[in-house]
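We begin with a single chain expressed as structure tokens, specifically the form predicted alone.
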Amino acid sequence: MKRTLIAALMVSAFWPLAADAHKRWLLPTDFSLSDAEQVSIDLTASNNLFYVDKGMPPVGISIIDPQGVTHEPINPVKRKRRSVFDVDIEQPGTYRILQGGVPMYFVSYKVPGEEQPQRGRGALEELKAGLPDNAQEISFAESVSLVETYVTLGAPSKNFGSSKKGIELTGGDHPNMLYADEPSRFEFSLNGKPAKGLTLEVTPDGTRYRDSLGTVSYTLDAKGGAEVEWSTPGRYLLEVATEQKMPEGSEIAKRYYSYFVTVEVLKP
């Protein structure tokens, strides 16, 4: 029974682990609106921005309206190359659309007589309960990954992250008020504290049509922020990631954090 549980977890873990090698993004049909309407949003993982490649399961999605009320996605559908869902943008202000941001747990271990390690993903207590009695070299890891974007109707309103879990965008310029002729500041936190020293990577759209990704990297300052210079108007993906190796004897051997946000930079 225990081996059956771990096998099931291994199957469920395979795709998300493979997707970690790709960039992940939410891409709305519109970032700024003057009238209320329904917006469609792609959810996918790919190496080329913003070219659909691997549809991600449309689960764990939240839409936070300008009043702070959380809504479910409309008509979520998973397809092979992309997943898609709709959002009603009805209230003036900024909607925050996100997936993830909650801890996930992974385990790896060896069984005598088997060359390859066994792996699984799930709730921490379930992973512990599912370990066979002869498991050796057991290692647990925690991952918190957040993918998000912002859509504004009329005048923007502040609607940044505040869970104090993982990496979040917590301040700076509004994601829907970015212009190509002026730098923009972004501030990030890691578990509620300034993400000082982490690297912010900024990649413009159209990687499929040029020889290099065009990614520009910034080191976050003492406030967890950086001033970003835009090369051209268009859509961009911003990424911040880190990993932490925990002290010897800790239940969790490593913690992984990643963050992705899609923004649009306007002409002056």
Second form
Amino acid sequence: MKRTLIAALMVSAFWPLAADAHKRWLLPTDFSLSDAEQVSIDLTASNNLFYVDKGMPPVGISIIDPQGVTHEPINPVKRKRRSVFDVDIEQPGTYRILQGGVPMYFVSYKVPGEEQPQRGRGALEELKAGLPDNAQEISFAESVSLVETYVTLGAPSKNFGSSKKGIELTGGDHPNMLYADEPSRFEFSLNGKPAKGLTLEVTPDGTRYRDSLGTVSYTLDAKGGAEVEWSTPGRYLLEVATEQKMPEGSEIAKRYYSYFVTVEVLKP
Amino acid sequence: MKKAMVLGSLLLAALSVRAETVSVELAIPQLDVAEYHRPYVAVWISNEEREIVEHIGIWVEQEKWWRDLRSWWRRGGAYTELPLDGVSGATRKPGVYTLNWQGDLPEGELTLNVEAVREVGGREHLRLPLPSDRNGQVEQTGDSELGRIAVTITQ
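Could the form predicted in complex with its partner chain be shown next, to go alongside the form predicted alone?
Up next: the whole complex, starting with the chain shown before.
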């Protein structure tokens, strides 16, 4: 438990809030396998896709196998520009590889005599307990951020997220069965309900070699879904993010949610 | 009485079945390359939804690379247990081969797919729409990994 908390703290210490403009992504060496194998996965934040730039601490990572059993990453390494870990893909079906998805809390407050507001992050109860008696203008924020990807051995199986916390991919086409000449549907939920009205941003690989990012935006429909048209075969990053200002007087003043998934689109 | 019923049902079954014969002539070209490996080849018939309805031929070696026949793999190869009797086998050297298949094809527009992929080489996927009346020949010639493909269908 303590370890998980420290892990979460380290993650959040690096990537605090939605204001961070970097894209975060997990990129596997393979998305689709025909024989059991170990797959290496890059974990990085960058502006360009998919070029490693800032290695993120390889903590808070879960590998969920086709039976729903959670595994630890193998050989996690943090380097300056990239972090990487391995995953054994041994069972037929779809593995979900993720980082985050756990609510994190932030506090800011002022104390008399100090110009700058004080800040803290961690579990909500700990933050509350750590407040000085003379703290004023106390404001809490919550953040749930999930970065994930999918890898399939043999025939694909259903392995979507179901924590009902933050933004999750919950339905639509299988993320390992995408073709450049067919639109693909993705459905998202926010805290377990359809993520209606949020914006899905889809960016193809290779931003370094074109003048524009090439991001296409979709507004999620009543089911929290969108039909994505692919411009070319290749790897894509899909992002959904939102922030909610809570009503005056709420204990949590603001909630931030973000979601990133890396997928591969095949040439027909 | 019982005998008559059996006979009747056999007759019905025979009437509802339209057996088709598919013959595929497939050329694997001789390539002038520094490092040559025989291609992995998949030949199948797909429906309008691009789903595999019949396998005609699968020539492969190591399981690790089956997924590099990427159209075949994601369209249904991943769901297929190999070996397939009379269909799957080892890779072949350059030459012209004939694959024969006989059976009942489903209704609707069908396409014959030939996909070839070569280690340290390229990949090519040819699609030959089959005649709607299920009679006749269509052909196509590949640009790189495949030579002339001619498919004859009769019913």
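Numbering follows the first chain given and starts at 1. By rigid core we mean the largest C-alpha set that fits within 1.5 Å across both forms. Nothing here was measured: the structure is a model prediction, and the numbers come from that model.
K.L.:
After the core is matched up, is the C-alpha of E114 off by 2 Å or more between these two forms?
P.N.:
True for E114: a C-alpha shift of 2 Å or more.
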